[in-house]
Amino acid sequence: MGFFERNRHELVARGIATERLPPGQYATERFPVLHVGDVPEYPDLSRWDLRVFGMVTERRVLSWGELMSLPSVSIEVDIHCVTKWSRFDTGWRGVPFEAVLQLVDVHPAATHLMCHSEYGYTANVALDDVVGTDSKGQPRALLAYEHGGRPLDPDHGYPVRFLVPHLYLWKSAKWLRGLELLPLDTPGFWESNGYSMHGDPFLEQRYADD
């Protein structure tokens, strides 16, 4: 029995229901670190800001004490990381991104977000995505600054990472200082180098082939 079909099985002993688990996953209750770059680090978040822009009448542009006092919400959701492994049940805590979108006017024809952080990474995705609520009413998409009940880790995104959890976590872009909504599909910054414009998990759009 191999390693993926062996973990699934220990799902089943669990009572957990394998279907939570995407296909070429395996599911697992450490938190791996992966990204790009150096971690940024925050002495203070005085100076700390969130640019709302794009298609909107008027860009925002928001104060760490302005978004902390948007509302918030706790969530418990599946991650999953394109690298194959996933984690459930975990807890997030952070505004609900439509609380920010209404902040602002958006255009009709805007379609798109793009996700703006430290160091000029950028992870784009529809508003289709982000918008609305899952099948437990939880908002699809958070500004999350919360983790386990503690703020981020810096490795996970301290001080706010954008959270998506129904799609491949490399969307849910850690360390957000921006916000831009678009009129089309534009590639960020893993996009631009093969991977899935979309990233559904369930799907395995993992590359731009897929």
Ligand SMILES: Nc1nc2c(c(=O)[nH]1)N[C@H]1C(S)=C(S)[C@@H](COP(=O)(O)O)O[C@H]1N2
Given for the second form:
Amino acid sequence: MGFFERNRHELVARGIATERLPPGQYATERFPVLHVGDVPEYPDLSRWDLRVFGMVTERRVLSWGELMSLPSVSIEVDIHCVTKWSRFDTGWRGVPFEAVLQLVDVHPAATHLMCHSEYGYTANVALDDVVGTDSKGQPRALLAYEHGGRPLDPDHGYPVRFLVPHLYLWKSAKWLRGLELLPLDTPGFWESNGYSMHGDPFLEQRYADD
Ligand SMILES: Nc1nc2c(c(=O)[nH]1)N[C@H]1C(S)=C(S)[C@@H](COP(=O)(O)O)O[C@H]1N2
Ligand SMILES: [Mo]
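May I ask for the structure of the form predicted together with the named molecule now, the form predicted alone having been displayed?
Now the complete complex, all chains and molecules, led by this one.
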């Protein structure tokens, strides 16, 4: 029996339905760290801000305090990385993306979102993918600032990362600094390097032509 098959058997033993594991993935209980470039340091969050801009009537710049004053929720979700690992039942707390969206007047022609991170990493998603709720009634995208009941580790995006668990994890930009509303879908960092514009793990949309 090969690695992937054995891994699926272990999942059944843990009581996790194998349908939750997307094609070509294996389950792990580790939390690998993956990114390009350096991990930013934030010794002073009073100097941190988040820009909401693009197709909005008036751009907003949120301070850390303003972000923390927005309603937050806890969610439990599975996450899937294009490098083939998946983790089940991961816990996060954060501000639903829609709560941030409500702070601005979005132009009706806006269809997509570009997430901008510290040092220029970007990831594009369709607005349709980041609004609404999942089958458990949880928001489909969060500005996540806690994982496992504690502030995010620097490696995993402290102080806040975008989290859109139903897409491959490269869409979940760590060290988030900007949300740009766009009238079209334009590639972010990995999408410009051959990865899928959409990135649905259950459709195995890893690369541009998938
Ligand atoms: N800012 C930033 N966010 C990023 C990345 C990055 O390089 N820079 N890499 C992405 C990729 S490819 C993956 S798989 C996930 C990994 O998240 P993790 O390190 O918390 O497991 O972060 C995503 N978010
Ligand atoms: Mo990744």
